[in-house]
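Here you get one chain, nothing else, as structure tokens; it is the form predicted alone.
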Amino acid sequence: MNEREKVLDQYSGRVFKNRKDHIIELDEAGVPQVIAANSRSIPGLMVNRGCCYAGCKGVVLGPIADAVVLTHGPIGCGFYSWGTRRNKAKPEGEGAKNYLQYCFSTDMQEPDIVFGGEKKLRQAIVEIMEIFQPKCIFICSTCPVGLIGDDIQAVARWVKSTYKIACAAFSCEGYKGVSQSAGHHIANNGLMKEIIGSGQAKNSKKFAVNLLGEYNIGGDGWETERLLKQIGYEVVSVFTGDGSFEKMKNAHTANLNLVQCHRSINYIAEMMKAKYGIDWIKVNFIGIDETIRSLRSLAIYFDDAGLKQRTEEVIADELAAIEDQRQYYRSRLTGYTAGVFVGGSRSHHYQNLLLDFGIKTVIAGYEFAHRDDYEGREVLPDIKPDADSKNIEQLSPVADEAHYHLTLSKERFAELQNEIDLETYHGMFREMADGTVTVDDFNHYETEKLIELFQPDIFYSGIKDKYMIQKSGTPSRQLHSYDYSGPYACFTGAINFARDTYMSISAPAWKYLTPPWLVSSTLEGSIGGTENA
């Protein structure tokens, strides 16, 4: 019985039938395997997913600094998605707005559910305009709004006509789709329809790029932008960490889109290619070797001798600055093993960073991935859309004659596809070793069982499961907000990550503690109906 079978062995027949295709033990690295993904979790299993609203408001729209993101729903939904992911932002220029420190919500109560909440939504917007005077408002609906039928799209049209500002409504009720992934798609659609291309700027410089799927957690985006600008790139806009509505309006003027988190933003990359002719390239600025590969791929794409030279100079300078620390942490961490279970593309990206310091990943998985995140984009034609997928609007933009522009000829594009990751994503499987286990939509039991079987030295996870893992005696760091550390991107970030990892492994405090519930009873009581009850 292999490790996969040992995990599944404890399930009932019904649960086994559902989970067996979500757990894959890799026999040969690089050999294609099929995994079940992007399907609804079994009710009753303790999983780590978020909802559609969390993906739309909490992930994609929330980090945009100069737009008011208004949650139309109960206050708990708004609070859940506010201030949790450490999407850092700073206003640029005099008078620039930054609303990230605020939690905007209509705070729906029971009477609003019964009689409708549109009046309250309009009043909230009136107050927002009086107090903050934003140039853009995003309205995000939660589950009750979808159930009672408030027309947030009509309210958005009212805002645009009344206040002459940008306003987009996102029907991202939590129950839509199977996870936060549906919310990413809805947010991408809204930004594409209402914001991107609405600016009046002319085409940017030759080396102009958009950075997609970078949410500036712990300052990652700032570190990546620093490198790109140092080489000579113009960063037109970032989607969406430290993002700006004002800059996103002119995203269509860039010449190349850099896709960091594939899962959350690939829709925009593909739609911008169809509408504006902008190519996209899969990059990864998590990890030293991956950062180098990504920077060199960009230089190859633009095919400019000066740009290539500056790229190599910056790489050499960055490596020289971290070399001593790199060797130190590699000597301390080589031989350790890790489990990685987070969202987006991070489970894939961080395996490369761990390898930079000699750490092998033995368990990995995603919260809300699709099959192509595991197997690569070539499987897209084989994925059959289900009812949940059909529930999300599929946009089919046509070429914008005024702004459509190609950077490469079709012949050059075809040549480069054999050299760099141009409009492709290879997925996580290909870089995992034999005997490792990949699990889609981990649950509490599977996490505990796999830790028991593989005994990793450290487990990288999310907020919900971090402390359960530590209480089992395994050090854990969560990669959704970096445990108030960071940045972890690029060269300097890699050293920060190695430092935090070494600190965690070297001081596994939980191993020296005995939980009180293991040695003494923590509950006392008596049977109801007795004299002492």
Second form
Amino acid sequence: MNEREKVLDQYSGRVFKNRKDHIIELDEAGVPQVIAANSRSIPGLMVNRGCCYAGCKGVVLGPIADAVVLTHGPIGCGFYSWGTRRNKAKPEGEGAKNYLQYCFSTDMQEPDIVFGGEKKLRQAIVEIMEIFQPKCIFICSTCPVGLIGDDIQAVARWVKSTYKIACAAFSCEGYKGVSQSAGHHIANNGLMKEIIGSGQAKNSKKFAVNLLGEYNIGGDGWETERLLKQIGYEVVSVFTGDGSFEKMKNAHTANLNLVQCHRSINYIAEMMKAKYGIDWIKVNFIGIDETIRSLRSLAIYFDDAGLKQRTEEVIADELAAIEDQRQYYRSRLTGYTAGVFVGGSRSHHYQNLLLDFGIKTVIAGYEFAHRDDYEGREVLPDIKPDADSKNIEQLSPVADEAHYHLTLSKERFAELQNEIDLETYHGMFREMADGTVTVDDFNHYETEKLIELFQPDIFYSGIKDKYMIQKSGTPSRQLHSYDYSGPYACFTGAINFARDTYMSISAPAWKYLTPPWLVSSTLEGSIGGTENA
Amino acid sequence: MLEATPKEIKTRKALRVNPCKTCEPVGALYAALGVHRCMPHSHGSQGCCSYHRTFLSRHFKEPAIATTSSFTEGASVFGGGSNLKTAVKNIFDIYNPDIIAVHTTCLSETIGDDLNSYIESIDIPEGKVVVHANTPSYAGSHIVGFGNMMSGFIKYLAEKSQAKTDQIAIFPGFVNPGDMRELKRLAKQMQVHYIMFPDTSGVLDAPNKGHYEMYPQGGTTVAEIRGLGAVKRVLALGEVTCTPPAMVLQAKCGVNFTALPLPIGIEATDQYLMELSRLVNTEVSDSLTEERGQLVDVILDAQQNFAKKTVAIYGDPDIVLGLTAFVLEMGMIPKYILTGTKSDLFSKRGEALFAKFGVSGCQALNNEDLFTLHQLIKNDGVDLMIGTTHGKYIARAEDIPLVRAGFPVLDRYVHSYMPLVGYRGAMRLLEMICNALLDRRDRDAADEDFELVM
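Now that you have shown the form predicted alone, what about the form predicted in complex with the partner chain?
Then the entire complex follows, led off by the chain already shown.
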């Protein structure tokens, strides 16, 4: 029995039949493996997945600091997604407001469910306008709203015509799709329809980029932006960490989209290509080598001598600044093994960062990834839509003549595709070694079992399993919140990560798990009736 | 910080801003974790369960297990019966609990899933139990959900008995494991035979032994819940939270109850001990009399630091009322006491406390939010805030010291191990309150006013 079979051994009948396709053991590097993903979780299995609302409001819209995000539903969903995701923001400019410290909800009550909640939603917006006067409102539905049929799209139209402000409604009821992933897609659609391109700016700057799928957890986005600006790029907007609706309006003016989190934002990248002709490139600013690769890819894309030179200078400066610490942590961490189970893109990104310090990933997985996140976008044509994915609107925007602008010629584009990750993503499997196991939509039992089988030195996951893992004697760190540390992006971020990892593994308290009296008796023996021996 | 909050208070009819409550199911989940070898189960979308587990783990820094029916769009249209059936089978197969405690969500309530008939139609393995509670998120709050889950256990399990045992049932309410331990310690000192229900001590404060136990040693056992029908009396601690389940037990099994305030502070702890003393005919021990005397002593020693200081207290109804009573005993003025839970009883009890201690100009508000609290403070400030982590934005915006107490506390450690109840809990509270005010005095003092001895 190999490791994969040992995990599956516990399951009977239908659960086995379902789960066997979600657990993959890589045997020969390079052999394509097919994994089942983005399909329904099995009821009763303690999964880590959240819901559509969590992906839409929590992940994509939540970080946009200058918009009021109004949750239409009972109080819980708004409350849980208030200030809990570390998407830092510091709105700039006169009168810029930061609504991240606020939670707005219609707090629906029983009569609203019975008689409809639209009236209350409108009244809530009247009150928002009276008290806060925002320039942008996003309305997000929770489960009951879709069931009782409140027309939030109509309310959004009413807001726009009555108040002359931006407003978008997101029907992201929790039951839609199979995980957070559906919510990402719905949020992408809404931003594309209502926000992107609604500004009046024209494409003018030469090296103008959008950073997509960077949520500024622990300040990652700020660290990435710092380097990009130092090299000479103009960052038009970030989706959506420290995000600004005012900046996103003009996202269409960029020349290139940089995609950090493929899972949550690839829809916008594709739609902006169709509508505005903007190319996208898969980057990864987690990991030292990966950051270097990403920066060089950008320089190759723009093919500007000055830019290339500054890229190399910045890389050299950053490397020099971290060299001693890099060597130190590498010497301390080389040889350790890790498990990485988080999100829909991070498990891949962090394997690169771990390798920078000599740590091998032996088990990995995602909560809500699709097949392309594991196997690469090459498999996209093979993915058959199912009942759950068909329910999520698929937009096909057409070219916007006024704003369409190609940066590269067709020939140059084709040429570059062989050189850099231009509009492609090769997935996580490619990075993983023989004998490693990948689990899609991992659950509590599988987590326990994998730790028992692989005994990794450290396990990166989230808050729901962190304390269970630590209780099993294995150091665990949260890769959603970085355990309130960070940034982990780029060069200095890599050192922060290594420092935190080393701290977790080497905590003196691990030595005290077993009390001394359980290994050596405190009771002195008496032999042959000798008293007080 | 909170720059968008204006001073001028406008009446809101529909908009909730910065709530001071959350939804019923998380309370139900917490109550179910206080039952030994129980798997809480959320009948709704995956997100509910994920949010609730996350939230409890952030407060307790402990694993919070629960499963979900993983509703999809199809289940939302056709009903969640088959999801529940599959879930129950899988939970017993894979996680092997003694009991599954199902709670509903706004989703399953809105589509009208009938849990009674679902559960009746499910094959439950011998010796195992499935119970449920209705916890629609669009009614009540997490406090109501906690009580509803207790009622659910009682309705399914408590057995009526003519012969009464010598046991007392203690309903501790929505408090930390540290509080439950302290309530049990006091009861043990009074030589009371008790059933504490629910009891998260030993579950959400389990030790690290180097191997994970899905079901740690703590929690009320199924047998004990069955035995609730035969106890001599119930002490329902925290009127708002625990009266409804106590009434359910009374109606089903004829067990009478005494509703008492949560034993926070001197008088409420006195009441708890006196009631136990009467019920078991035991005198209050010398060691408890000593603890009480120590508490009174430190209040008198330190009173110059807090007397007449104004305080805003916010959070869950029974905890806020307990804290209010204690700060009044300390000589402070609870200018605003506020809960997000709808409860006229809260306001009535709060006003009665103001009257009893002869303080004027204080307000007791229920069904309100932290945005209102902030606006009140902007108009007329306070010296101190006591409440949950979400108040830290206001504390920072208005530069007011904050003592963290209640649920949730997301940004500090160890708090869930340490009681607020009993004389010891009160002494800890006094220390936190006094330190917060003294630290502030130190921070603000000019060099020439900076004191070594205080």
